[in-house]
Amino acid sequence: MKVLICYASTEGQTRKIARFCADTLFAQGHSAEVLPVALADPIDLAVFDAVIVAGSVHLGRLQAELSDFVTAHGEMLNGMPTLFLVVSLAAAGQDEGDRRDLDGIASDFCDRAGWSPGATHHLAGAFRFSEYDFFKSLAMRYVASQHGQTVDPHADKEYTDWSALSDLLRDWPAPKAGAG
């Protein structure tokens, strides 16, 4: 299976996923591109057997640019196997409020592109101190702080879970009804 990995990353987490995607996929026997999304167009996904899309939640929203990828390849994209990778510190919580709110954001952003993936996970991203200003550093301090995490300000800290994520890409794409 040839698989395309387009992607969307602020601070470096969605593209550190969409590589082990790729890395995890091979190592099952497929072929994996990836690409950043504002460097997928001109594509011809017709040369994919299935596409995996991940973008990341900042402030509410995914990138701009993913969703104007999504909405142009909606038709393409709607008439093959694809997995929609939503990444996103609040889905290292256990808050039910947070969670329905990254579910309307994925539902939200996939009805605007008039797209309908096969499967949406949330997966928890990081915090990237390393990459931010002293401004975001203390917003993101402070995010922390109002969900009862602490964190060192002068190292990143990973929340994504490989195993679960490793285990997913084994099980997709899952093999149609009747196939076999």
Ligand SMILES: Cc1cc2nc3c(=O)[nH]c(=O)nc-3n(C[C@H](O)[C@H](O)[C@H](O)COP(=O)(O)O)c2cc1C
Second form
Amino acid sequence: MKVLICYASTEGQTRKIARFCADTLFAQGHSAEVLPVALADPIDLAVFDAVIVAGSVHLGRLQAELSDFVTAHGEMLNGMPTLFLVVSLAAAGQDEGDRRDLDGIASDFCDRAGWSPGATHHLAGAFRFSEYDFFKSLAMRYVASQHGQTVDPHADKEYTDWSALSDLLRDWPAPKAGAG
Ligand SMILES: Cc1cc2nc3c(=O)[nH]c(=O)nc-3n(C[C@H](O)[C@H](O)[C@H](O)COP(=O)(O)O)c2cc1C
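Form predicted on its own done; form predicted in complex with this ligand now:
All chains and molecules follow, beginning with the one already shown.
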């Protein structure tokens, strides 16, 4: 299977996730091309068997360039196996309201783009203080404190569950009923 992994990443965690997906799929015998969405077009999706779209949440939204890409290719994406990976810090917690908000962010994104992903998964991201400027760092320390967490502003902190992601990819795309 030839898989395209198209991603948008503001501070780098989704890029790391995209590369992990490629390595995992490669180890399973698939081929995978990893492309930052800003460099993806022009692209012919017909040469791929499946597509993973990944982006991260900032101030309640996914990246606009990811939305542009999915909107432009929605018809094609709707006809092939797709997986939507949504990276956020809210996904690291257990708050039901936060979970509902994340579902809303993902479904609004898809509705606006006219895309029905085969599956949507929320992944916990990271605090990347090494990438933040002074104000972002201050804001993120405040966000952490609001969630009862203490973070060291001199160290990045990763919440992504790599083993769960690996399990998810092992079963994706699910074989069609009756196939095999
Ligand atoms: C300025 C800023 C705003 C953020 N807003 C949200 C948010 O609204 N909801 C959330 O769950 N996470 C939020 N996050 C956390 C990011 O989604 C998380 O750090 C993720 O790992 C970023 O992925 P990236 O490095 O690929 O951009 C925010 C992070 C930053 C720096």
